[in-house]
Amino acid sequence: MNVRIRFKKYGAMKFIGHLDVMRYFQKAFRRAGFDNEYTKGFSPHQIMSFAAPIGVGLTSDAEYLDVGLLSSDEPEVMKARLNTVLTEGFEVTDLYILKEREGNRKAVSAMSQVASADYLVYLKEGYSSDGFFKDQKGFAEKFADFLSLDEIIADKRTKTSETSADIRPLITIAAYDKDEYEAMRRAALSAETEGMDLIIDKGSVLSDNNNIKVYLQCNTGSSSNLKPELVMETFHKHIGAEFKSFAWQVHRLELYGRSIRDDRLIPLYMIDR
């Protein structure tokens, strides 16, 4: 069977990167006393994937992990076991049992399943914008005007190679409150989601932890993908700023699947439940 987990990631595990968490998430379900389920052959290791896993110095409420287990107990209890061997930096918000594949069909993982990501970028505290804008208002009529663009071309590096895009379709939500983005996100899911429970951080103490920020939804996964990152790093260029990476935390919030019914927005954690 496999269970998929939700987890935060913060604090100083932001600076872990992705090997080492799933080495310790290995670790983890030793202590925790999981019935893992393990690959075959001569070196055999446990079976895990993990879902777009963030990047270090950034910091996630929606890290997903999809892990084989030959038996399991309640979610809840599984939940408390982990939790109780996690340390600070790590915490398992949501564990669900997958449905079983129908036949012989072969089971889906969410790593491709991810569609799109929630982010909150906000500038940190003790940092300034060093004058191109003075406060929320100044820096939210900016970046409106940096997405009124018909495109929005921006440099996208690999190890190998650099070529230039049009961002602009891969930005679906862009909000500067709670409630905006919150209205916002929930115009964006599909019917499927009505009458299930929504995952909303209310209590989330980066909400509103400084006055400059904007909440983006970007296109995520392996057929489009868009760092929020770039997103800034280009909105900077475009107001003739220099991008000043060590000024800006991103934190995920959500990240989504596509329906079948209707090819709007459902979040991992109500897939295949």
Contents of the next structure:
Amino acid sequence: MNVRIRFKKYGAMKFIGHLDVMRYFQKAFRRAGFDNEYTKGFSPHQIMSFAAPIGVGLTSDAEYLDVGLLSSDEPEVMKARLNTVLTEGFEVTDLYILKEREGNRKAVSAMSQVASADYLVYLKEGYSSDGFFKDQKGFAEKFADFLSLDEIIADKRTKTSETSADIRPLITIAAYDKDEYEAMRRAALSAETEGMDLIIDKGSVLSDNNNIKVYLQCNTGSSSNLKPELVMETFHKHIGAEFKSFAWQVHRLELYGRSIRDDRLIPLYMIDR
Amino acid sequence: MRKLALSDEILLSVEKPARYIGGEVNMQVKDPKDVDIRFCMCFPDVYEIGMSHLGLHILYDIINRREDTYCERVFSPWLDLDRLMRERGIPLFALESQDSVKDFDFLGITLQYEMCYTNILQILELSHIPIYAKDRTDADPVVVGGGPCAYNPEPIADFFDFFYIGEGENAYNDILDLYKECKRLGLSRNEYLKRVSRIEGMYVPSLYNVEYNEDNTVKGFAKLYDKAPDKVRKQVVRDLSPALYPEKPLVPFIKITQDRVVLEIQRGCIRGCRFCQAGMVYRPARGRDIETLKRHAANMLNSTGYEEISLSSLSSSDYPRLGDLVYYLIDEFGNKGVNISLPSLRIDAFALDVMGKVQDVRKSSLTFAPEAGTQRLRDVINKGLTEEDILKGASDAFMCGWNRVKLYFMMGLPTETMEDIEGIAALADKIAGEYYKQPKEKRSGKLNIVVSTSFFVPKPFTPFQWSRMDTASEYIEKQHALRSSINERTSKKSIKYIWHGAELSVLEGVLARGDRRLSKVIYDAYLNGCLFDSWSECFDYDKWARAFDANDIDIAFYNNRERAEDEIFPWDIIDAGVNKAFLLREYRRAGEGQITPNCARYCAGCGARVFDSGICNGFSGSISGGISDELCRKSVRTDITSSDDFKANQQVDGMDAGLVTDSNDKGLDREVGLP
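Now that you have shown the form predicted on its own, what about the form predicted in complex with its partner chain?
Below: every chain and molecule of the assembly, starting with the one above.
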């Protein structure tokens, strides 16, 4: 069976890269006594798959990991056992056994389901905006102006190429306070999610963030992908300010898949539940 | 939430920020306000190297078992962070609390190889601690060194307040208790150091004045404090089995050099290879009881989640119940995806069976360490391994499907001639011959032999401590000779030759057998910009050469002369158990090409019996049949050091291949006349 794990990555753990996080969880499963499924051969490794892991420097309330197990316990028990062996900066907030799909023994991997993600992007303590906006209100006005452009051309750099593209359609939500964000994201959800409980992450930056900030929902995944860092860089270019990447913290709030029925969003933890 | 010493901006602009954030699985968490003593344990190299060192884990564990003490860690910041810390005046910090090292009571530095000496100065300078011990005040931490290089601490004596000689498990409590007591009584740092010098194993260099003869050799040591010992005897753990061993070793986030659970099965070595310092200074050979080892293995695997366990010792095949232990580990953990790696193992039927079970034969290579190219020279160095053993081992391995072999040799061994150099090529050629003797269907693909040579560096407390070392040009001449010799062989296409630079070995030679006058050279080299000298991309010999010139120090004096048999050495202040009379006997026997049997067969009277432990325990002094299990069970090691890394350092990397043919009993059947 496959188990889906939703976890937080925060604090000093933002400096740990994805491959190291993977190795970290492999060891954590062993410490927690999970009955992991291994690949065959001389160098067997645990069967696991991450959904769109965040990059170094980012924090997250919603990292996802699907893992193959040979046997399982009650999800709540497994979640508690895993949390006791995790160190500060990692915390499992949800764990459930994926429903097997008809005709296909294995559930579709978390990675391939990802369609969209929510972020909170905020100015870190100790950094200023160099006078371009003095408070949240000033920032929100400038940012709204920026988003009202018909098209926002950004330079997308990859290892091999540099292309320009309009990123405006990939930004689906922009909000400037928590309540506004909550309302907008709920409105974007699929009818399939009705009657299911949304996870409210406690103690996250979401609840007590008084910094200059913006909530963004961006397309994420293999078919269409936009990083909030690129949005912020392009915004700074637009207002003629220098973009200091260290000054801004990008924090992921949620990952979504898309409903086949109404093409709207479903939090990853509601899929195959 | 833990606060970090470095800003996001710095951490996101340096390579591998995980080196500096701590917070790993099994990290010790204490409130500094709740302890009396803060101890910062330092390995003066980059995090991935330092965290791979078993000794550090052992000491971290045992010191933290004291409720009154918080032991934390610090490693050398890599060049990128080093530059930023200097530019911005950021003080060096410990990983756990992220507090400045300068505010600690102790800075304990492990000395695993000579080429880390400039890194020690980096640690001190970045910590804002005075470089020279004499300049430190009661507000500075006490700087203590330990590990294999502490057996000749003289070149770095001026930088340390004291050295701990020998194995760290024994006397750390005495040192810490005494510190607490001195603090309570309001005594000064100097008073503490005086008292420390009275604990066995503690060498306080400032309490001795070294006098020199006109020819620059050492005349003697004059004590400046009458209660300081005439000789400092190393600390030895008499019985390893009950000795504390980490149950919950730290688990780094990033991949480190030794990224696995390390189980030390025995300490010391019975073999007596004459070039090997570890084999001498860790005497007597002591093993851990097999039940203890099984328990440690299970505890460590469960508490870390590691998927690999490595057995550590200088010569695994000499552990009497190795088979039982290995098959237990395979049965118990093999089906849970745990890999077992076995360095320094003699190649025999057992080894090949185990290797076939735990590794993919096609992907792994076998490592042999004949060390010398001819039987004559192998006898000189007392390497009990014959050509026949090597060829048989290779042949068996080829039959089992291996087609990759690594061969380690040293160049510049005492009495070496060009014939010995050609012997290296000849031996590699014969091994290739064994491969082509296999029926064609048994051969798996193309044969791949790697011949690797390093330069021999004479070390203190070995029979070769008197020996002349080759000059860099002699080394290079030998390298060229070997290369042409390999190119003349029929199997040349299967043999790849890799070598190491000569200049690094020259420097290692000076620092290994140097005296106190070198401290100024080391400091000047550091000021010239030398750092991470053990990293080939950083090593800059010209900067070192300038420092030697500026201080009018002649490298040839330290390296290129045969020392007189009665010369007083800078390290004679240390008593490593193995005494000078024995080493001299061995030095002479080497000259005569006489081999000496291993400790299990005959007691050669090295002097380690004073510790009444391990292989020496109950030994009558006559020829015996080999180590009995009972003997081994009684026996027994950690240092601010661990011998496995030390050895790996000496022999390049026995680790990656998993196997080193280190020794062979057959060699010892060719009996010898003994003194």
